[in-house]
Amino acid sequence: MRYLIVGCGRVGSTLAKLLDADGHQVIVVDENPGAFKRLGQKFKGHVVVGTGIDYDVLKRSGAATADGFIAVTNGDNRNVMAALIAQRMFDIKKIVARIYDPTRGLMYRDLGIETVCPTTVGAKLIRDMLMEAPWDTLQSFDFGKVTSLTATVRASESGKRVSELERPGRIRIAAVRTGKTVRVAADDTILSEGDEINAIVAPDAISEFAQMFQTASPARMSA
């Protein structure tokens, strides 16, 4: 895959090195030539000096053949402008922009641009650490809509059906792992002690979920 990254700060350079190590073709654009030092000597991709909101710079960087576009400069406006150019002038299908303002990020998502909001993600991680949550955050979706959590079934929940632990519009159990087997949860799925569940939880139900599984241990669900 061919990826074009605009912004060679800490995030952009780290992402570039990860993608490069995975064997992808990576092009990094930054208007500060000194920023490319962060890529290190092992980086096998290409660098282009220029601004990510200049059509000619992006064209010269190979935007026309890019499979993915990532905008991670220090400015929300520049990231969005670069993402819109990539979307509308180069028809790049996979576009991600870093946006610090959660409200603005939601607006740009309506334009078809995927956004990552460090403000929201960071706050949720700190909240989980402060609460010493007995569950593990798998993926937090920006703007506080839902959070994906896992928990281990205790003896007190053993024998109960999934429907008994769900709360309409607040807590939905999506999958259950028993041993090495993962299955999609149904309303009549009966839980056993030691099972691991994956639940989609609304922000105002996180405390309720935590109380329900007070002794649960952090776990990541995988097939």
Given for the second form:
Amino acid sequence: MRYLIVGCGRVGSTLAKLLDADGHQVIVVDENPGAFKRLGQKFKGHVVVGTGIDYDVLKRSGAATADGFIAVTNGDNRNVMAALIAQRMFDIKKIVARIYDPTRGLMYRDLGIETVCPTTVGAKLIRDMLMEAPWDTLQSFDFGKVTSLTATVRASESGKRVSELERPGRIRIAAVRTGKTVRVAADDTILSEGDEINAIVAPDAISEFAQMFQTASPARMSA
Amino acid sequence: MFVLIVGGGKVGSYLTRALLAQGHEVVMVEQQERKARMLEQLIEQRVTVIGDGCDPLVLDEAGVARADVVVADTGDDEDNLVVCLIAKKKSKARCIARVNNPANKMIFESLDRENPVTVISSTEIILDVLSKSITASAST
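Can you give me the structure for the form predicted together with its partner chain, which would complement the form predicted alone we have just seen?
Okay, now the whole complex, with that chain kicking things off.
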């Protein structure tokens, strides 16, 4: 695949190296020629000096034939503008922009541009560390408004029904994995120790969910 | 008419003064307090909101929801684009944007086909005048 990356900062250069190492054709655009040093000696892709919000610069960078476009300059506004140029003037199908401001990130979703918000992702990772989270965060929706979590059923919850662990409108258990079998949870599904559950959790129920799967766990307390 | 002006540089300041003189209601959003206060001292009137005009919360505070016209006249195309994006989301205002690179015009116009952003590019205006004067001198 051919990827065009606008912005050769830490994220842009790291992504460029990852894609390059994976055998893709990578072009990186940055206003500052010094930024390309971050790409290192092994980088086999191309670099273009210029601003990513200029039609001519993007054209010269091969935007017309790019399969994917990534806007990761340190300016949110520049990223959304570059993404719109890629989408509307070059018809690039896969476009991802980094937007630090969660409010604006949500707003841009309607434009058909995928956004990554390191603010939300970073804050949630730190929260999970603080709580010594007994779960894996799978995915969040609407910039953290709802999160999908997986957790393992401890001995204390063994024998309980799914409905006993749910909180209406706040915690919904979606699926249960027992060994290699996954089924969609029903209200009366009985949980056993070692089962893995997948739950959709509202932000105000995160600590409640954490307690449910943490405090009563002898294994965890002894650890 | 209520006009919201984002960007308190020279264009924004002169525009604010002219519109106020015409009797319109104006709010100007400017990030640098110094620029905002300078204008307010001159006209002896409070008309500014200090903050980043590309921040939806700042535009809310400035009253974007009830604006009849939003003018995006910062010096940067990308900032003006974001002002228009937010204004289109939060209001029915007519948007007017200043654009440096004429090639960016199409992006602004693509934001809303029914009620398109009016794009003013001084680069393009100068080019236009030049090409007309060249045609005129060639024909004489």
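Whichever C-alpha set is largest while still superposing within 1.5 Å between the two forms counts as the rigid core. Everything numeric here is computed off the predicted structure, so don't read it as measured data. Residue numbers count along the first chain shown, from 1.
Residue displacement note: Thr152 has its CA displaced by at least 2 Å between these two forms (rigid core superposed).
Arg38: CA moves less than 2 Å between these two forms after rigid-core fitting. Core fit done between these two forms; CA of Gly179 shifted by 4.1 Å.
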